[in-house]
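Below sits a lone chain in structure tokens, taken as the form predicted on its own.
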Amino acid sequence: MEFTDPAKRKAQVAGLALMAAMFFLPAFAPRFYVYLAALILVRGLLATSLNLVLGYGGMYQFHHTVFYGVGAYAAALMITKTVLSPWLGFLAGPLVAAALSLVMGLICVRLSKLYFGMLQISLGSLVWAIVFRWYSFTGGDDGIHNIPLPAAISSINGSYYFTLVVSLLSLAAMYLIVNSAFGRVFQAVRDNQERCETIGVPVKRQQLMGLVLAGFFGGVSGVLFVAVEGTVFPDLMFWTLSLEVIIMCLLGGWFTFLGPMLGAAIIVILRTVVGIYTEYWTFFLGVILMLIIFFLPEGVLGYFLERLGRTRPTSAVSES
């Protein structure tokens, strides 16, 4: 999508205002809402990392949460099974997730479109099965609980500010990547892979780099989950959560940069509010998603950017 400069400026001003307000959230909001905001940041960062390869790369990454779970488990295991500083565990999580993404990418990048996605689901499910069954090391289906955290982030407010700062830095890094020379080439590969190959672009290498970056930031979101929840469990890397994250991207607008963050906020809030009254909140999610597909195919944020700019998106590239 291409939007006019006024639309982008208005969106940026609104985003900056929201970020400023989030820094003051713990001062006036109850603890539960602070926790909810932290969870939105974690899931929003996860969805945005997926969108690096899904929206900007056109790659069918159907099991992205495997890197989310591996990042979380790497941090949790280093904290609970070694005497090293927990901060080293937080650094190791994204690196381990990026390494796994590299290995899986080397296998999957040979394929394209749906075949890439199906093979990625298979490999991700294999990783989930190992974690689920390896009781002596990962705790199996029980997971790892009561993870000791550094004093600075052991409180609700501490974990919230840690999550907020790391999320903002990660979003800024991903924004720079998307708008860098690599990001432009990556989007060109998405739009016309054959033409890029013809002019000498190393398509597979570009795609592999995109996968590793997405895996790294997926691992960052996994580490932030540990900071917020103090626990990990195998469901973090189960394929159904990957489907939910894909829905976040579609709902918010997968051709916009901040659309997945908005989609994550909508789904987390919807689950919280509707879940109070019924356990069938996914029914309402399905209805909303169906309406979005029919009436707002560009997603919620894409629609509002279009309205702000008073122009209709003409392509699949957004600089929002």
The other form holds:
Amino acid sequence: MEFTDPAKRKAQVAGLALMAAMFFLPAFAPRFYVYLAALILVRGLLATSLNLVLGYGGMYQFHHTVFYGVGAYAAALMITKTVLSPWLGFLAGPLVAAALSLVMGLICVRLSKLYFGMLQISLGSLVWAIVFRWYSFTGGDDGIHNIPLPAAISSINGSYYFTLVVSLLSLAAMYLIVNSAFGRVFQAVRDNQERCETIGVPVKRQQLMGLVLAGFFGGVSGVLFVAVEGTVFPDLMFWTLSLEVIIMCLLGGWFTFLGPMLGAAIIVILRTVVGIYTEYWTFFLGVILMLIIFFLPEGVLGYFLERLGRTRPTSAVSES
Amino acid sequence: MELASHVTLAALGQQTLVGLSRTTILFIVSSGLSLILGVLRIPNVSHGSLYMIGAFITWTIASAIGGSAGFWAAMALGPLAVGLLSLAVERGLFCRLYEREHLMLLLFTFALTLVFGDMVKFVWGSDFRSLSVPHAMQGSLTVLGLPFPRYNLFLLAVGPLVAWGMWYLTNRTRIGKIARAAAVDREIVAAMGINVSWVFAFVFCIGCFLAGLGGALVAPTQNITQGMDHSLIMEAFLIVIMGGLGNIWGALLGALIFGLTDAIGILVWPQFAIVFPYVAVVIVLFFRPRGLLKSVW
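Output the form predicted in complex with its partner chain next; the form predicted on its own has already been displayed.
First the chain shown before, then all remaining chains and molecules of the complex.
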């Protein structure tokens, strides 16, 4: 790491200022904005967890929100159906999501690129279909509402701080993972699988580990959704949401660590702001997405990093 | 569970026929998807939207003209309109992106889905629409001692016709042969002095026409509504993957598996009927990850 790089220094200062602002947000912002910020953190964490495998692993995880949904459902079911402490539910969510990710990963990981993505999306849709129909257990298409949350996080400020702390911890953990030896090898696998195999990297095990980690953090964002909204429904794991999360990664910049978080912020804010003026907000989202694809293929953050003169991270685009 | 008690042979037969008419729709839509995927290598997510637009346009034309003439005119013009729309999109936007990565193309088509979805909401509103079939198609015929709607029998006749048409187009016509060649190696085809870009436009247009045709044909059998694109596009993708990318017969096979498991599932375990096709897909892909039939990729 070069701390002397002025662009990096500037970015660090801006990051610290933003973090401070987020900690004091409930003190000066109206409730609605606090709620919005919590939602951005939840979606941003989800997008960042997807980007672990999508951007850093080069794996087309088309149906990532299945882990978001399963994490949320696991927490909601633990809280509503058992007498155990709700906090255990919040712990169970990510673990169940990681376990599901392991099972799905074991089935999918022998394939690559589009074939991996299609098998993954069909397995994910299978999970969605079961949740959608299993009325007696998951509430079917109604979902589960009015989930009783622990007193500490039942207020909007409480759930906001809970979300903020958990997201920051998760982001830090993911940042460390990406920059660990494991993360470096993972990126090497993305850039050249054959070469990694030749030098003795267990490619499939590496990818499986990445999938489980991404599933785990997807589950974390799922339980945070429960903490913020107090409700779960099958749309949380419908494939359209998965594509929206991929868009967040792309929009922010999927070769940067914080790009997906920025993309999530843009989309959540866009939806809210455009949603105030017109019910046709997805039209605008579609148009903006097209403009991004045509003019900013590196994403918003990727574009600005490039403008700041930093060397562009190696992109997987040239590989395929 | 009260399985088996109501699963009589006759009910099974009737459900199979229902499944086969569903198969027809699924086949028509997914063969278009498969064609585009095979030749252009684009996973066209907006295919479902074009199917929905096809259904809405068909409804509009049929109600504008009225009567049985209106119905048949709509059946012909609806899909054509969808084909023209897709041609405009392809020439205007899509053809500039062919060199990009698959993921970008997929997301571009998803962006189209968002735009199309809201356009449908804007033009047709969010009410249900329903299209009634002309007099000659109303009522039922008795098949295996059980009533079977005439329109579904019509669908059963259309399916093989489309399959034959697709076969004829790709195997017996010049443009079809060029398209297949371009699917294998577009550089060589271009080197032969053929304008590959226009071949792609043609294939994209035909594929989307089939999506529109599926929408037109499905219009009388269900509510025409927002969101009918979302479930269908997922099913069509799974069918194409199951059958083998770009293989028309694979699409037929995949549609058969999907349509029949769905129909039989309703009979066996209604609550989880929706799960059966997905289980079938997972089983198929588990054993044959590249699809049942040879993929062109």
